[in-house]
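In the form predicted together with its partner chain, a lone chain appears below as structure tokens.
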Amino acid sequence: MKKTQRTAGTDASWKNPVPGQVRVYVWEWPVRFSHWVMVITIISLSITGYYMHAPYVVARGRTAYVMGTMRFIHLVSGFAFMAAILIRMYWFLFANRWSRWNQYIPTTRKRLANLVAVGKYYAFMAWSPVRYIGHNPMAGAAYAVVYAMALVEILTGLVLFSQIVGSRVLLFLVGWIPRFIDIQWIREIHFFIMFGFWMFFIHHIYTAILVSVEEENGLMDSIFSGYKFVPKAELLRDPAVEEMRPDGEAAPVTSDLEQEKHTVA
């Protein structure tokens, strides 16, 4: 494993780009914000939400209330997550270009084929991965499914949560639901994509970690303070931008409000 890139160099710190590099301000608060509150719902919702369909802890004293403060946490980081995603699905449509709603879902042709290429990395067909400065097509492609389990999550915790509260609104908008599916494979729905996130989390804390040491970008530094530090030329010759030309014209990829926002040593 070789050593980061920006801790070459005597003045490098994780502010300071090395001379060639520029740093760059990927993901803005709200892609970061988000990311966080998931990641921290998805852990208790799936501890809470196991025990609800398997209790597994053993309830002592008469003043016990297991069952009825996992609920409680529950609901709590149910609506805490449901907010999350509403506040990402918000900014998918006016985010920078790396975490824009085209970045997850492939609409052109050579984005396409760029997926491809990252399948092959990843099935040791290739010997390089495909540098991006945000999200690779095929990590961008992963998302999107995630984020569609993520409203399948809500749907369905949402039909179950009517079910318990009887709110006239709650129940107008999806209590029409169990009369197509019924309530049980609503359940059963819900309880299978908790696994789909357990799948998903492995995953995602595996490629975080191997891109960031194949790329030397401060890619997991970046999820916490929004900064990569990626090699000038790459930057200007972004993959974000030429797979959203399909003309394939080499175009000047920073405007001059982004270039204010990066700095450049």
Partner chain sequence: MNALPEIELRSALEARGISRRQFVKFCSTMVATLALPPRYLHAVVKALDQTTRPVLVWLEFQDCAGNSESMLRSGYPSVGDFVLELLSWEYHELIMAGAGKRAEETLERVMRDHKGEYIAVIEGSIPMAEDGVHCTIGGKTALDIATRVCSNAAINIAVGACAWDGGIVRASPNPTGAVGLAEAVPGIKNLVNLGGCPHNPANTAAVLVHYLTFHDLPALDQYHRPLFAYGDIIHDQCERRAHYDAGRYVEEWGDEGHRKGWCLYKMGCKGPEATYNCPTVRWNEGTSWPVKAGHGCIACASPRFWDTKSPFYDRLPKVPGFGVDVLAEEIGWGGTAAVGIAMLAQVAGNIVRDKTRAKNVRAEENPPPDLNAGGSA
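Alt. form predicted on its own, vs. the form predicted together with its partner chain above:
Lone chain follows.
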């Protein structure tokens, strides 16, 4: 596997695959852009949202307006977060094969079987994992739960916002929800999902570093550059392709054209 030896410049060793490996463009720019917008906004939303829940800064002076500033940042961050989620939802339909919606929601028997296989590896019941270029089925399912949490967070946030601004459009879209769920429960759901994001965030960082070190595939770098290093055989026999053919007898081979498209010599 590739041993990273970082140097600067276009000829940096870490940018070139070792013999037997290929450099594969896995994460396209909409994936990376929405990922980092979500990271930044979750941090700012958490800081400002927690302040709105329990102010931890004592304002000094007659012109101090900490709560108003926090609310403004929270509002702007919330709409930026919503835009990032919408971009990612759109890209679920048009992304390459590693970022499409079916990599998050298992729809075939092979994907479900591999989800069990990955679970056995994580539970120390198997010696080696099923290797994936993109997300393995368990990681994809976990991300699907996170996106579902994000949608609930956005919905509850819009409900709370509609109670303040009184917008007719917002009241039409989400104003009916408090008739079925008490506004205080909506507030609590909105608040506690924040902790769910942070639990996922900690685990996400841990597993990303672990897999990047164990597989030496440039996983951590890939969320900046989009590229990963994988053995050529893995690109030709990618589980993400096999799983789309639940009854296929043989592994479909990536066409030369597609390989050339995703590979940098």
